[in-house]
Each structure stands twice: as structure tokens, then as C-alpha cells.
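Just one chain follows, in the form predicted on its own, and it is written as C-alpha cells.
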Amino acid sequence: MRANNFMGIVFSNVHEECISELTSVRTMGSVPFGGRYRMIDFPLSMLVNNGISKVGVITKRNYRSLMDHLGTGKSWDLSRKRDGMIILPPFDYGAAGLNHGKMESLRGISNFIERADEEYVVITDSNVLCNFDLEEMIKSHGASGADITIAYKRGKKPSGLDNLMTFTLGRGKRITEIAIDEKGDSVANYSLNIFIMRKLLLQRLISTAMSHNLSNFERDVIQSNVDSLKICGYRVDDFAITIDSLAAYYRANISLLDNDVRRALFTRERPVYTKIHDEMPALYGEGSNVSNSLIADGCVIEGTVENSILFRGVHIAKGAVVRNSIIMQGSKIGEKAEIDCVITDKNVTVKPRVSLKGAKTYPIYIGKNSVV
């Protein structure tokens, strides 16, 4: 199965309700992560690293920052005269309004899918942080003779997602039973929402579902066909975190302070690409103290930073103390301010001597452009 026979479809807009604090001004795909990345960088890089050169990015709303980040796709080698990256904005069906779910989104891009020459399609969301070898999943799909292959993780299932699928698998990794929105936080085989199937099969499934006025992709396309189609699972044992809440987003960022996690997510064999910014190096003032933190370019550190992640252009003033926090681009922490377990969005100003303390299970979030 050749990579040039695959196209990618990336949902930049699903599961936004899980971290509504961050997605009220941006789409899920453009949520900042790890000091310099956006969430969409990970599925895009995974596709590109496998040689897939046609990728459609589905949007819905608040996608200005996403388009600013993606540009022409050059950073991912997707700026091409033929194929490359295609932004797929929402389609208005009149009385139905703008697309609301995966089914309406896929219906809205039916012309894009139909015109594609590729035989197979990889569909993925933007809320899963992983960087496994997609080629191995493709090989597994071909070897099993599956109609659909779904990547899954074995572990404690995310509790904050709508339409989360959990699987029972039988012989030959075939999925024999699918549960959706199963209650509890028990250990299970849960979907990472990465699918491989033939393009013609996807078109048929979409057409059948829409003709019966069915609108739920997981229930009406995947679960309802578990007996009639051969649906197989591909277990991902590599690092993978599903973002299903603000606390999960916080944990995912802070986990990058672990060397083993960084090595698992960022590998030489499968680099994660992002938009390049030309910034000056970080500056450390006299008396500054930084430990176990990720500091992006353009930061000015005059105070203390511990166990934190600082995005580009952050300024930590003299006497300020930042612990266990995520400080996004352009934010300023005033003199002798103290913050612990805090997430600041972009361009936040924390005034001198202000003290803010959250918890690792319930971090404090400060909205974009706020002054505290």
C-alpha cells in the first residue's frame, strides 16, 4: 500500500467543548501546546512523515488563527502546485445551518473527496497528542483485509468526550463490539479517532447515513456497521494523550518536562513540524533562576521559573515566581507576583504582587488579553 495512494482528512474543530476556555477564541487545532506547537501539528506531521501529500483540513468557526498558523502549508512540505494542504471551510446547507458534527462536515466536503485520485483515506481528529508510526498501521490494515482500521489505546479511558468508542476485540484484531459513551473511568480499549478505509467505502457510508437522516459518525457509520463490515483495531502502545478537559491539557503540557515523554513524542525518525518564527534567543537576567522548565525563544526571565512551560515572548519580572504553570505567548508576569498551577492564554498581564494558586487537578485559567 503506497503512501501516494492515501489522502488525509483532519478535523480541526471537534471536541472543542472539552476545553471551551481555550477554544472560545480559536479552534481545537490551533490550541497552543508545549511552548511552540499547535495541536494540529501532530496529526499533520504524522501524515506527512508517512509520505501523504494531500491533506484536507476541515474547519467550522474561529479558524482565523488556524489559517494564520498553517499558511500555505510550507512548514509541513504541503505547499505544492498539485495536492498539498487544502483548507475546507464550513458549508452552509440553508435551513440546516453550518455543519455541526463529523457527518455534516464530511457531507460538506463530498466534492473534495470525490475529486481525489487516491484510493484510501486517513481520517483523524486534532485532540490526540501522539506520534506513532502510521506506516505500521497502514501495513496492519492491508494485512488484515479490514474494511476499516481504527487506532486505539489500552488504558484508563477519557471521561470528557462525547461519542467516545470503546472496543471488544476478537480473533485477528477484529472489533466485535463497540460501546459509545460508556459511563465510568475504567480501563478499556478506547478509540484515538484515527481511521483508515477506502475512499469509495467512505463515500458510500456517508451517502447511506445522510439519506436516512443519520448524523452521528461514531454511532451511525462505525457502530452500526460492526457486524456488516470487517472493522479492525490497531493498538498504539506508544505515547498518546487524549485531551478531554482543561486538566488533561494541563497534564499533557506538564508531562513534557519528563525526558522520557519528550523522547517518545519528539523523535528524530518522525519530527513534529510547526510554523517557524524568527525570534531572538531567551534572555536570562542577573539573579534569575530557572529549573526543570521549557523556555521558548524571545522570553525574558528576570525572576524564578520552576516546572513550567513558557511560550514565545513571555516576560517574567524581577522577584516574580512562576511554578507548575503554562504561560502563553506575549504574557507578562509583574514584579514579585507569585503564580502556581496557572494557565495564562496569550497576552495576559499579571500585575505586580498578585498571587494566584490553583491545583494540578484544577488549574486556574486566565483568558486571552486579560489583566489580573
Contents of the next structure:
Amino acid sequence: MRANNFMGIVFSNVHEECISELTSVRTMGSVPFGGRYRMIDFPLSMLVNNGISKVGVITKRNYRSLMDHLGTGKSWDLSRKRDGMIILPPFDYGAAGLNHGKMESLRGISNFIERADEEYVVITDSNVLCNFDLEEMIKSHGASGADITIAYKRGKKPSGLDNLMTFTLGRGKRITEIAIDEKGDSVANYSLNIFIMRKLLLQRLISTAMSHNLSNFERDVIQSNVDSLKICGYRVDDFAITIDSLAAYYRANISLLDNDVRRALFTRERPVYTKIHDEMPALYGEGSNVSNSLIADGCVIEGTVENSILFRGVHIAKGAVVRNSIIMQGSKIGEKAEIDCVITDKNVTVKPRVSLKGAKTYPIYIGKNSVV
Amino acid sequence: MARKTECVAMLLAGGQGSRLGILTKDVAKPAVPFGGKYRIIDFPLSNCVNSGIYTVGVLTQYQPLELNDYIGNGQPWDLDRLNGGVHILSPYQQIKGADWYKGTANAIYQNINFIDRYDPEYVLILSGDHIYKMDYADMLDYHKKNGADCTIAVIEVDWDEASRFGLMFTNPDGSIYEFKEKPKNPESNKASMGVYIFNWAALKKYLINDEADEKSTNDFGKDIIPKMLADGQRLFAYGFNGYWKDVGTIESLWEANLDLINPNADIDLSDDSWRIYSRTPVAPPHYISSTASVNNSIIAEGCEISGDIDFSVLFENVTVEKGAVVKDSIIMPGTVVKSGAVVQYAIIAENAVIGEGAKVGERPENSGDAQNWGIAVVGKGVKVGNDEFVSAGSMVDAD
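Now show me the form predicted together with the partner chain; what you just gave was the form predicted on its own.
Let us now look at the entire complex, which starts with that chain.
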């Protein structure tokens, strides 16, 4: 299967409600992550690293920050004469567009899908952090002769998402039963919402669902076809974290301080691309004291930083102490301020001597451009 | 056909930079890494873009592969343009034969056709040897205001260093009445920065005459400028008083890197209004472990630090293991400093490995041989074995 016979479709907006603090001003795809990335960098890089050079990014609302981040797609090598990245703004059907779910969005881009020359599509969300070799999943799809292959992970399922599918697998990795939003904390095979199927099948599924006025992608397209189509699972054993709450977002960031996690997500073979900011490298002043932390370009550190993630251009003043925190781009922590278990959004100013303390299970969130 | 452009910049980037020794063994000097994520050529290129000059010819000759690769289509500097942009100009074959660039003036002479395509009023001549932030547009305004034929940027240097430079002697109105190239007993401290603005029509005439003169060395400082002065052309000195450093030697390269950390040095790369652009590597943020101690240093992305770092500049993807010490040093991309190694007063080039317990460089006060003390240099890809010692001032090359 040639890589240029595949195109990617990335949902930039789904599951935003589960981290509404971070998505009130942006899309799920443009939520900052890991010091210099946005969530959408992970699915985009995964597609690009497999040689896929056509990616449609589906947007719904608040996508200005996403457009700003993606630009022409140059940073992902997706600024091309032929194919490349295409941002797909919402399509207005007038009165008909009532449900704003995945089905509505897919229907809105039916022209884009129709016109594509590619035989297959890879569909992903933007709230899953992973960097596995998509080639293997594509091979598995071909080998099993499946109509649809869905990536899944075995483990404790994320409880904060709507429409989360869990699978029962039979022989030959075939999914025999799909439960949606099943209650209970038990270990399960939960979907990572990465789908591979033929473009023609996707078109047929969309038009059938639409003609029956069915609007839930997981329920009406995938689950209802579990018997009539051959749907197979592809188990991901590599690192994969689904963001389903602010606490999960916090944990996922902090987990990058673990050497194994960092090496699994940022490999030399499959780099994660992101928009370039021409910041100078981080500058450490006299008396800076940094330990177990991830620090991005443009930071100026004169204080103490422990177990934290610092995004680009953060300033930690003399005597300030930052512990167990995620400090986003351009934030400033004033002299002798002390913060612990805090997530500051972009360009937050914490004034000198202010003290803030959250809990690891319930970090304090400080909104964009706030002054504390 | 290219559209008419007021000012075209020509960047002389063909020099070997032999005083940088093994650091320029297989790259041209302008491609030498600087300041944690830059290369020397990022400074003149960014200055051009920030000054509104979007047509830049880069003249390459010595070991151009890495430099060409780095510049590419110029996109990191916003120099991929419909009209103008950055152009790599290497020596080429003509109908009457082929020539290397014989000198700075000859390099421009051989590219008269390139410049003529843009039909410019002015040509800005730059070199890829210096670290500085300068607004060439201000200098161009000064050139126009004086109705000059040539304007030379000058900086006042320390008197005891003046004999290393081309020196200008000026009248109160800024016009130049004499120029002396590296005089033994300097009577002026206004040193040429190697930044010239010429009226293109005048320069073109001088280049053609200079080429016809068989005795000429085809050099701006030695031939073109003295000839223009002798002919009574209007030459002006444009005083610049910011940070400017020639990084032509190991010591000056080391010093300029560490100036970025020095709060008293007037070079701030975090200034948004005058950004220095570069081709940024794809790497995650750097990680500082709980055994690390980092002070007074610059650290780039992708580094993994578990040792002690002080007064140093670390480029991307450098690993410093637990118990290793890096002080007063420059470590270029991809290098690994193993546990227990001590690196002091040193420059370590790309992808080197400093073995466990190895010692590279010495503090001047600890060196037994103060006469020959210098910065230690480890070349690209060199593996310094466990417990090996690289003395101060020495250069270690592969094989």
C-alpha cells in the first residue's frame, strides 16, 4: 500500500468539553502540550512520518488559534503544490445543521472526500498523545482484509469522554462487540479513535447514516455495523495517553519527566514537528536551581524550578519557586512567588511574593493573560 | 525578469576561516555553529531581513555543502521570495573559461550579471564573519543623505587591537580622507567592519577597471577602497556603536558565545524587535534531571542534562551525564559528555563523545604552561577515550 494512496482526516475539535478550561479560547488541536507543542502536532506528525502528504483538518469553532499554529502547514512539510494540508472550516447547511458532531462535520466535507484521489483514509482525533509507527497499523489493515481497522489500547479506560468505544475481540483481531460509554473502571480495550478504511466505504457510511437521519459516528456508523462489516482492532502497546480531563492533561504533561515516556514520544525516527518560533535557547541565570524539569527555548530562569514543564519564553524571576507546575508560553513568575501544582495558560503574570498551591489530582488553572 | 530593487546585499561567505582550525575543516566559517542554535551567517542574514533588504546573494567557495544545505531556499529567514530572496552564488564556468573567486572584489565582479538583473541603486557588501545586530537601513539613509559613492561602517576598537583592522581617518563631517589596512602604528581606532554600501554604477565601473589591472589583488580593502579615495570619490564612515565581534579565532569565537550569557555584553538575542532567525532543529524541549545543576548558561532544545553546567553554551541534543562537569565551554550539537568527565575552557564540535572520567581543557590558573595556555578544541565526531586528557590549547581531530 503506497503512502500516497492514503489521506488523513484530523478532527481538531472533538472532546473539547472534557478540558473546557483550556478549550474555552481554542480548539482541542491547539491546546499547548509538552513545552513547545500543540495537541494536533502529534496526529499530524504521525501521518507525515508515514509519508502521508494530504491531510484535511476539520474545524468547528474557535479555530483562530489553530489556523495561526498551522499556517500553511510548512512546519509539518505539508505546504505543497499538490495535496498538503487543507483546513476545512465548518460548512453551513442553514437550518439542517443541528447536531455538531463528527457526522455533521464529515458530511460538511463530503466534497473534499469525493474529490480526493486517495483510495484510503486515516481518521484521527486530536486528544490522543501517541507516536507509534502507523505503517504497522496500515500493514495490519491490509493483512487482515478488514473493512475498518481501529487502534485501541488495553488498560484502564479514560472516563471523561463521551462516545468512548470499548471492544471485545474475537479471532483474527476482529471486533465482535462494541460498547459505548460503558460504566465502571475496569480494564478494557478502549478505542484510540484512529480509523483506517477505504474512502468509498467512508462515503457510503456517511450517506447511509445521513439518509436515515442518524448523527452519532461511533454509535450509528461503527457500532451498528459491527456484524455487517469486518471491523478489526489494532492494539497499540507503545505509549498512548488519552486526554479526558484537566487532571489527565496535567498528568500527561508531568509524565514527560519520565525518561521512558519522553523517549517513547520523541524518537529520532519519528520526530514530532511543530510551528517554529525563533526564540533564543533557554538562559539560566546566576542562582538558578532547576531539577527534573522540561524547559523550552526562550525561557529565562533565575529561580527554582522542580518537576515542572516550562513552555517557550517563560520567565522565572529570582527567588521564585515553581514546583509540579505547567507554565505556558510567555508567562512570568515574579520574584519570590511560590507556586505548586498550577497550570498557567499563556501570558499569565504571577506577581512577586504571590503563593498558590493546588493538588496533583486537582491542579489550579489560571486563564490566559491573567494577572495574579 | 527580476523587478527593480533599490538595494541588493552581497554576502561574502567563501572564506575558509583557517584560524578556526579544525572547526572549519569541512565547513565554511559562516556555517560554524554559534550561540546554542545559530550559525554565524544567521546574523548578517537576519540583519538584512530586519532592515528590509530582501535580495541577498551569498558568495560561497570554500566547503559550501553544509552552508548551501543550511541556507536552502532561505525560508527560515523569510528569504524565499517571488522577487529577490536569497541566492547562492558559487564560482561558475563562462565561455572564456572558469575561475575561482580570486578576491572579495573579484567575487562581486563575477556576479555583476546577478546584480544587474535587479538594476539596483545601491549594493551592500557584507561578510559572514561577525556577530552583531545592525540596521543597514539607517546606514543606507546616511549614505543617501551624504550623497556618498561609498559608505563604510566603522566601529571604535581598543587602541591596542587597532593594528589588526583596516582603519579609517575621517574629517569632522564623516568623510574619509585616508584608509590604512592593518598599520603597525595605528593613529586611528575607527576600524572597518567589513560592511560597505556602494552606488552600484560607481562600484561596477571600479570592479571592471580593477579586473583589467593585472597587478591588483582584487580585494575591497586593498584595492577598490584606496583607488576610490585616490580618485576623489565621496567616501563616508558610518559610526556603529553596538556589540560587534569578529569571530575569526578560537578565542574570539569562545568569547562571543559566552558574551551571550554576560549581562554586561550588549548583545540580546531575546529582543523581539530584532530577531535572529535560524534553521531550527526538530527536537523536544531540553530536560534537566534531578542530579543536574545549571547556572549562568544557555541550553538548547533536545539536551538531556544530569551533570553540572556553569558558564557554558550547549547546542541542541547534547547529553551531559551524571557527575560530569562542563564549565566555561561551548558544546556543539549531538555531543555526549560521559559521567565523571570534566570539560573546562573548551570548544567541543558536533557529535563528539567525551569518555568517562576524561579531562578536556584546563583553567588558566591551573595550567602549568601559562605561555601556551588556550582554549582546548575537540573536533567533529572525535571520541575522547575514558580517562584521557586533552591539554589546554590543544586541538584534537578525528584520526
